[in-house]
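Shown here is one chain on its own, the form predicted on its own, set out as structure tokens.
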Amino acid sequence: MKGFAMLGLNKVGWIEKPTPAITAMDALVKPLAVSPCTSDVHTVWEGAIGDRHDLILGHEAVAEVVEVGSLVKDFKPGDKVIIPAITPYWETVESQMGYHQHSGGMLLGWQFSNVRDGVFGEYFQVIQADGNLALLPDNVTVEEGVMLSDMVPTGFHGADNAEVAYGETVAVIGIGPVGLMAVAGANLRGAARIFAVGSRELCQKVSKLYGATDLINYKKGDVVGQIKEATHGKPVDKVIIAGGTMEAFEWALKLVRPAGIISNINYLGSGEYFKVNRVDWGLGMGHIKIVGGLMPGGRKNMEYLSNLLKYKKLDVSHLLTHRFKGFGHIEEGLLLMKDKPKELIKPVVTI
């Protein structure tokens, strides 16, 4: 089969590989729609998870089931399914502890384009299919469904880890597609005021559609100063970091209230450290939590999030700025995510 792969650091290209073999609990699927991600960019051009050779990229897909193993009960060939970016082994100790994202070790619930070939192949394997697949609702398109693979659950995880509550003030730093879904998640959880921090005009406009009340452009002045001016000096309750550089943590500590939460969902693809200012952290005693989390995967999460689309509680179409038809356009979509032109939010390739 054909696949689009990381050939090595800073190198990508098309390769041929054998069609994956599946075990009794797995499914073999073929993609119907995929979406390149900034995480793929970090992996290839920043070496964020180390060097990889001939590893098929991609972790966002809606697919059709081709074959299932003998122990798979709930899925059959021909089913249209959402593929979560995180597909763990559910029997591991880490999964039983409630952190399936790390089943078998740090970040190892993230299988696709990390420890096994990803979704940018003509076929790919989904382990433990009954726990890691979800049926695509009939009234949700394959393009919309791809946004449930990663963008929606990652953004919402930022709001969940921040424990956003009714009436709170929240700052979301970085309003690419993940940050926009963090805005949407905070809004659905009841945040009253949401500061959206980003410079691209299109992303600012879309953030308002998802519930942002205030727009902050970091290119037009100090982020902390702009937000503090708007709040008359009051701190915000929660900060969600969904983009930017290590400096975002410094902003967050200056913005958040005592006993507030800083929730990071940004893929820190480069650099070694971020700074925690001891005074801003209450001399170490400010009860300020800094939480970083990889999105939850699995069937239950996909089914519940797909209900938001099914029953029109969430519209992800605003994210889809670039649409391509045909497997060969995957490379073009990935390079868009690398270059990030101002009119881009998210590309999707239907197959």
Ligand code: NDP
The other form holds:
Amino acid sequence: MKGFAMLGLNKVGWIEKPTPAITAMDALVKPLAVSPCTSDVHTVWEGAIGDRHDLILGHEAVAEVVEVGSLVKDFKPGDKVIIPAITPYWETVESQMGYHQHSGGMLLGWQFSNVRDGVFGEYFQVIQADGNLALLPDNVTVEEGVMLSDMVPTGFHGADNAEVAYGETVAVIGIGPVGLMAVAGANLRGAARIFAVGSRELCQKVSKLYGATDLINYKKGDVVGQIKEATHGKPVDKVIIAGGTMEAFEWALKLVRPAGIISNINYLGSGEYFKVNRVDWGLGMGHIKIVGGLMPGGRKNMEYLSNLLKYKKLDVSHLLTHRFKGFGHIEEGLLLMKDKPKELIKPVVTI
Ligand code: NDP
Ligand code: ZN
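Structure of the form predicted together with this ligand, given the form predicted on its own:
Okay, now the whole complex, with that chain kicking things off.
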């Protein structure tokens, strides 16, 4: 079969590989729609997870089941399924502790295009199909469904980890597709005021559709100053970091209230450290939590998040700015994600 792969650091291309073999609990699926991700860009062009050779890229897909192992109970060939970016083994100690994202070791619930071939192949293997697949609701398109693989669960994880509550003020730093879903998640959880920090006009406009109340352009002045001016010097309750550099942590510490939460979902692809200012962190006694999380995957999360689309509580179509038809367009989509033209939020390729 053909697949679009990382050939090595800074190198991508099409390769031939054998169709993957499955075991008794797995499914073999073929993609119906895929979406390239900023994380693929960190992986290839920043070497964020180290060097990889001939590793098929991609972790966001809606697919059709082609074959299932003998122990798979709930899925059959022909089913249209949502593929979560995170597809862990569910029996590990880490999964039992509630952190399936790290099943088997740090970040190892992230299997696709990390420890096994990703979804940019003509076929791919999903381990533990009953635990990791979810049926795509009939009234959700395959293109919208792909946003459930990663963008929705990651953004919402940012809002969940920030423990956003009714009436709170939240700053979301970075409003690409992930940050936009963090805005939507914070809004659904009841935030009253949401600062959306980005510079591209389209993302700013879309952030308003998802619940942002205040737009901050980081290219037009100091972010902390602009937000503090709008709040008359008051701190915000929570900060969600979904883009930018390590400096965002310094801003967040200056913005957040005592006992507030800084929730990072940004993939820190380069640089080594971020700074924690002693005074901003309450001299070490401010009860300010800094938490960073990989999105939760698996069947239950996909089923519940897809309900939001099924019952029209969340419209992900605003994210889909570039639509391609045909497997061959994956490369174009990925290069768009790398170059981030101003009219781009998210590309999707239907197959
Ligand atoms: P985008 O590149 O589309 O968006 C990044 C956002 O950050 C944009 O709004 C951009 O603004 C803003 N930004 C860029 N530079 C700065 C800066 N110096 N200061 C402030 N803001 C800045 O990325 P995505 O939304 O696709 O992804 C966001 C991150 O989430 C990525 O690192 C991705 O790898 C990661 N991710 C994490 C996952 C997880 O499980 N935790 C899963 C999936 C993705 P503008 O472009 O408007 O100038
Ligand atoms: Zn992704």
